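Quick heads-up: it's one chain on its own, the form predicted on its own, in C-alpha cells.
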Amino acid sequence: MRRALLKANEEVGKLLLERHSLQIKQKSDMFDLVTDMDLRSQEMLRDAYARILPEAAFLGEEDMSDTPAPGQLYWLVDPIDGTKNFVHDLQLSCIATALCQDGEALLACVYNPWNGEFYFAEKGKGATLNGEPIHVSSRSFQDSMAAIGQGYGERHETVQRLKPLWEHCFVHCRGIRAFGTAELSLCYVAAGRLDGYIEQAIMPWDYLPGNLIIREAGGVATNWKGELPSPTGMDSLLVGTPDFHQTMLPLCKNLQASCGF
C-alpha cells in the first residue's frame, strides 16, 4: 500500500510543481481560498486511489458529497494543505491523506512535492519518513520549538483566543513557528523536529492524517479538553511530545469554552 500510495502521490506532485496561471476562488471569505489545481489534484487522487481500493468511498476537502456506508473504508483527502502557500509560491504545501474506517484513521500519509518527503503511516505500525523510522523528539518543555496554527473564523476573535497560548510558548519555550500547513507542521512533530502544534479550530481533512503520524511515532493528540478530536467536524488540536502536551493541555482546557463547540 505505501508505495501504491507513494506513486499516485508523486504523480499529483509533478502537476503541482508546475507553475501555472492559477484561478483562485474565495471560499468561506477572504482568508480561504481554492484553486483550480485543488480541484485536479482531488481528481487524479480519486482516479488513482480508486485503482488501489475500489471499494473505498472518497471523501475530499472540496468534494465531500460522497457518504461513506457504516463500517465501509474511505478515504479521506486533502489536495493541497496549504493553499496560500501554494498561492504564494512558498513551496510548503502537501497532499495529506488517510484511509478511515467509521471515523478512525488506519493508514496516513502526507507527501511534500517541493522536497520529496513522504510520511507514512499505519495503525500500530509505526510511523515513517521516507522509508525510515521516525519519533518524536525528547526534549523537554523548556527546549521545545512549538508551531501555532491561524485557526477558523473572525480574525480579531482568533487572536484573542490565542494569544495566552503563543504568548506561554513565547516566554517559557525555544521558539514558535508558523507554517501555514497543518499537515505539515504535524509531520514536523512527528519527525521531531518541532514539538508541539495548537490550533483553536481545523478540520478532519487538516489533521486525521497527521494525527495517526503523531500517534504512531510516539507523540499525543487530543482536542483541547484532552479528548480524542472530532473526525467529521471542526475541533480544537493539541498535539505533540507527552510533555509539551501535558505542559499545554492546563492552559488549552481553560481556554476551550472560547472555541464555541
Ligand code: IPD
The other form holds:
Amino acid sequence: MRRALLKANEEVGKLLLERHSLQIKQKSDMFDLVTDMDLRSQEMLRDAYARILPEAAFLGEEDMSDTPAPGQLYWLVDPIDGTKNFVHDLQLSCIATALCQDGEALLACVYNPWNGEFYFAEKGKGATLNGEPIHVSSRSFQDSMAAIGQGYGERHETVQRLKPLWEHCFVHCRGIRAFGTAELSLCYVAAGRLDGYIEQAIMPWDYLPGNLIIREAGGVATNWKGELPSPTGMDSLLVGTPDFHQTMLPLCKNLQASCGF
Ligand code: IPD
Ligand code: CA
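Any chance you could show the form predicted together with D-MYO-inositol-1-phosphate after that form predicted on its own?
After this comes the whole thing, all chains and molecules, with the earlier chain placed first.
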C-alpha cells in the first residue's frame, strides 16, 4: 500500500511542480481560494486511489458528495494543502490523504513534491519519513518551536482566539512560525522539527492525515477541549509533544470557554 500511494502521489506531484496557467477562484470568501490545479490533482488522485482500493469511497476537499456507508473504507483527501502558498509559488504545499473507516484514520500519507518528502503512518505501526521511522521531539517547552495556523473563520474572531496563544508561545518558547500548510506543519511535529501546532478552526482533511502521523510518532492530537477532533466538521486543533500539549491545553480550554465556541 505504501509503495502504491507513493507512486500515485509522485505522479500528481509532477503536475503540481509544472504549475502553469493557474486559474484561481474564490470559494466561501475572498480568503478561501481554489485553483484548477486543486481540481486536477483531486481527479488524478480519485482515479489512482480507485485502482489501489476499488471498494473505498472518495471524499476530497473540493468534492465531498460521496457518502460512505457505515463500515465502508473511504479516502479523505486534500489535493493541495497550502493552496495560498501554491498560488504565491512559495513551494510549500502538499497532498494529504487518510484512509478512514467510520471517522477514524487507519492509514495516512502526506507528500511534498517540492522536496520529495513522503510521510506515512498506519494505525499501530508507527510513522515514517521516506521509509525511516520518525518520532516527536523530547524538547522542553522552553526549548520548543511552535507553529500556528490562521485558518477559516471571521478574521477579528480569529485574532481574538489566537492572540493569547501566540503571545504565550512567543514569550515562553524558542519561537513561533506560520507555514500556511497545516498538514506539513503536523508532519514537522511528527518528525521532531516542530514541537507543537495550534489552529482554532480547521477542517478534517487538513488534520486527519497529519493527526494519525503525529500519534504514530508519539505525539498528542486533540481539539482545544482535549477531545478527539471531529472527523466530519470544523474543529479546533492542538497537537504536539506530550509536554507541549499538556502546557498549552489549559490555555486553550480557557479561551474556548471564554470565547464561547
Ligand atoms: C489550509 C492550510 C492552512 C490552514 C487552513 C487550511 P488549504 O488548507 O492548511 O495552513 O491554516 O486551516 O484550510 O485551504 O490550503 O487546503
Ligand atoms: Ca486544499
